[in-house]
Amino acid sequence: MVPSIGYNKTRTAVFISGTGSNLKSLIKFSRTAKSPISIDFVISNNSKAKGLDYAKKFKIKKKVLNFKNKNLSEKELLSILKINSIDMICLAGFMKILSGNFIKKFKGKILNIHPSLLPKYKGLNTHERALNNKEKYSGCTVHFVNSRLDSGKIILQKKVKISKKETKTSLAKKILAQEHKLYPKAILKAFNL
């Protein structure tokens, strides 16, 4: 069901820590007619995150929270999200783990993209671990966030073949290209569109 003109898109915040390439692809997607979301806020735990430039470029409000004191940062975060009527969160390379309490407040409304075929290789260094274990395939997963690390219900996955000469860098690049396509598709699926 494609939303009609005048359809109110779900106000979404994207949480980033780094280059923001998934943020960029989500912003592009959010500006298409078929997208059920609008990106209205960017949150980062890293003031040097390159992704913050996209927020500036596309005139999206942004805020940096250092998460040194997780409780205080999350309290401030919840207040920002409430003031800005944010209904959904997309984690895109966000390197902090949100508390169970925070996740509860957005139950079923937080999505994450992870660079492996979950449930394999939760956490960090996914490409290195896949290569060390001589996997034939890796890929990426978009899932709902619950209080256990990278364990929420899977929405969509994309498999990527690992070549014989694959390096950590080449695999990361290959998978990232697929992430940019997978995240928008997973959002449409999460909204049953």
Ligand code: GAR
Given for the second form:
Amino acid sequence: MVPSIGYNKTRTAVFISGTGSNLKSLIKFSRTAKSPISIDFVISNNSKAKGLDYAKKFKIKKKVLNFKNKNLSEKELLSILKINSIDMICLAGFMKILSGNFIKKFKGKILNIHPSLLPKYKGLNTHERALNNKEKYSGCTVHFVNSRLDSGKIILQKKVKISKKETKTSLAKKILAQEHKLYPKAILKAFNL
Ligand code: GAR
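Could the form predicted together with the ligand be shown next, to go alongside the form predicted on its own?
Complete assembly follows, chain above in first position.
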């Protein structure tokens, strides 16, 4: 990624589906002087996503698109992103899979955070699978998005130790706390900062 010239930050949209704790941490980061991005739009596929409250709280435009018809939703999405001059996308707990055609339009400009040490545990139920496999470590990964699920170039990872008494809830909580720190760091790295 190349930082925009001069004062302007790269206009970014964050896509969410649920709680939006990563959205919150990204908004906070985006408002610091060192951030190369501003967050100008929040997209959710779920009208009940708690994360939408952060858009309201921080006065960021938002739109819910249900993705029931992926083609139609993505068409509308592309037009919203264009009208709002969005140049980068951060997926943050977004549980829909974007089409290859959509990804092509934002080639190299979509980042995702995933709650495992990729390439291990792509997809869903990462914590449960890591525990069932008696892993000693798990963690989180920020990567570029390509057309294969959770397979794009890795930007940064953070490892966490799995304790003897770990449950999937405690592991999710532990990893989420690291995600909030990792995503901003990965954005700086993606911009070579
Ligand atoms: C995070 O743990 C994120 O890594 C995960 O969903 C959670 C969202 O939390 N994402 C995925 O599983 C994507 N496949 P948040 O809504 O509080 O940011």
